[in-house]
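Have a look below at one chain only, the form predicted alone, in structure tokens format.
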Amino acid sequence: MMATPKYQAWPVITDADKQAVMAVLERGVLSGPLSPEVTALEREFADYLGVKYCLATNSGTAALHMALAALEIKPGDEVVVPAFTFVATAMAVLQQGATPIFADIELESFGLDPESFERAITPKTKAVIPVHLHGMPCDIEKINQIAKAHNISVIEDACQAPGATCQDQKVGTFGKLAAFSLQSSKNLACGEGGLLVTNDESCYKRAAQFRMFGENIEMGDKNAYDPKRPLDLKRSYDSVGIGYMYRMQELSAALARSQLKRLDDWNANGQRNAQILNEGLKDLPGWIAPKELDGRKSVYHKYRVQVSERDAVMAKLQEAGLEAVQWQTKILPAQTVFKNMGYSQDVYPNAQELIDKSFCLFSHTHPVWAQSVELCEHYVDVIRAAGQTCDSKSACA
């Protein structure tokens, strides 16, 4: 047993947040499609990115949602998602009346594997849904190139991977739409809350109108916005389609503005430490640590390590006072919702390999893109040491 040296607690909340949220509240500007907060995120978001349109939304899900429902789908389209992700991949599917096929992954980037992709595509698949999961991005390319081939639309699942590279650009920058989730467990937190973004007016104006109530805002609802009467907008009560409320408050996109700022140095950290951590296991025998591929860049929202014997290996890990979490327990087909719907599970043996034989070091409360150098390089001291204590038949071995 070693001494730990302290952790990080995520998100990290400044006086520079403080300040920003109590500013909505001296403000007195709560809520509103329009409202100042909410728009100045919108505008930020989509100038960090390079894109046109970004919408803020209340979680990432409804971003996926929006994005389904901005290319049109409906029931009888088929979806392409990879069989281990976050079950909001899927459900966003499910949610606009459609129906998800699931696709194997590849185990080096955990994403969506474009050959399983490939073989998924019927004549009903209308869009894909690739996912840059633990920040890592997947073969977006080859992916895309996949996709425009069969003429399907790509909607980006990069929740967990704002700031993520692939060739120098930003992940969120390939699709035709893209969803990032602003939860408190992300790499940009406020909390609860999603953005939205694309370089297609037309998906933008779709979306937009999926948000709120079916409801089109205008220019000229715009430009008579007064934003000391915020409730006041003048707006058409006319619903024009089928929508929901999605929307974005103040507080939450005041503090999501402050924390952008911090992003890509959170991101800078994430890879610093990254770096610890793949140097000092990568000679480990049994261990398989994460690692770029192929001009990617990751922002590493999860440190996932594939082993032989997983559960005695977390437990040793644990024992020794470091933390080891699985994320994930079944592959999606494999949940009991998708079961009951017929789904088979025993097509896609890499997502359930990395479900069997892997877990992630660190933890949603103390995510090691938060973590110091020091803490960072005494994972590395535990686990070769706990791997030097074993036999030959140990499963750290």
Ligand SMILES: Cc1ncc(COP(=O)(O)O)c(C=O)c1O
The other form holds:
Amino acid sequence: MMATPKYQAWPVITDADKQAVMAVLERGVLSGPLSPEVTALEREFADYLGVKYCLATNSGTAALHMALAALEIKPGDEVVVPAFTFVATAMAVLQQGATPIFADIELESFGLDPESFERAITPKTKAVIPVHLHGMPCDIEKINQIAKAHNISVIEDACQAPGATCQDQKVGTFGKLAAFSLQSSKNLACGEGGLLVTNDESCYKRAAQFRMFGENIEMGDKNAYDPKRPLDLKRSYDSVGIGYMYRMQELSAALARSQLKRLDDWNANGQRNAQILNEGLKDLPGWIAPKELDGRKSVYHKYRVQVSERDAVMAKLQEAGLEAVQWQTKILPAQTVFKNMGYSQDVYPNAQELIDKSFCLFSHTHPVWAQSVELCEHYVDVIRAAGQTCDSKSACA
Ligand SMILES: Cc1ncc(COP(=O)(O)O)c(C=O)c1O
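For comparison with the form predicted alone, kindly provide the form predicted together with the named molecule.
Full assembly next; the chain just shown is listed first.
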């Protein structure tokens, strides 16, 4: 077997990225409520998605929290979230003092199962947070229909899915609000950061206030940001509600703007690599490759395969020098924080099956969309060769 071709680390930083960041340092404006890089990023990302409003934040979790606050979710309210996702989806609900209610997922899309969502609805349900996990759009159209019938607001957790589409419409534009993450492992990365988007003006205003100490910056700082005037000249310093400090800083915004220019190219690379892997794994006994369902296009934030003897298969691939990672090790209700709150762990069979019988090829550090054709073909060769040395039942034990 040939040696493993080189892995490409993520994020890829170009000369243009470095110049964009240096320009901020030369300008000397590093922060501020209406600072130039942040406001430009907000405009550019809103245009990229085709939405009216965008607020840059210091994390995807902050964007989720702001979305819940914008909907005026309060203690006693219930918010439905999938049992398999990154913990931040449910943690943001706790941060807002509300109650996360877990529902099961679909094995094919990794996203919230619409029927399980509908069963979880009670008179207290005020919102649902479907997640486009691993860049794969969930069944957002059906989830929207159910939510509408029950007068429930939809917040899309699109943290792993910038650029993914459903019927040619970008995810993040289906719900009332949506959150994206710009943390370094994401397809659009700036270190730490997030973006909240919406078409709803009042949600946008409430979220903006929540982002900055509960201040309504339009009251005191309505005029365009002027780097030459003192930052605190016109600020009202009048908090009208509870707020946090969730603003993004200028260096991160400059890097994100520069990276946004290449997002579609990287996503296309991910699509190409996924096709190579899908094709190579499609008739391999015992393996289920990720599948894009009816009109949905993934950006392959992760390439997750389902295979019965997961631990043995992973060990074999790792022995052969291939990166193979599990990512989440427990469904959310089984994580200690939720277990201690009394959540039951036994009623999410699909989420549990995915935890027990799947893993991801490549890693956070070297994600699938950044890799070469040669490396993806090498994965296929190694996996197929390993498959020949063991049958599908015993896998590679
Ligand atoms: C599905 C999902 N939701 C929310 C988040 C939170 O984003 P951040 O880490 O930027 O707060 C992440 C990030 O890892 C995520 O993967």
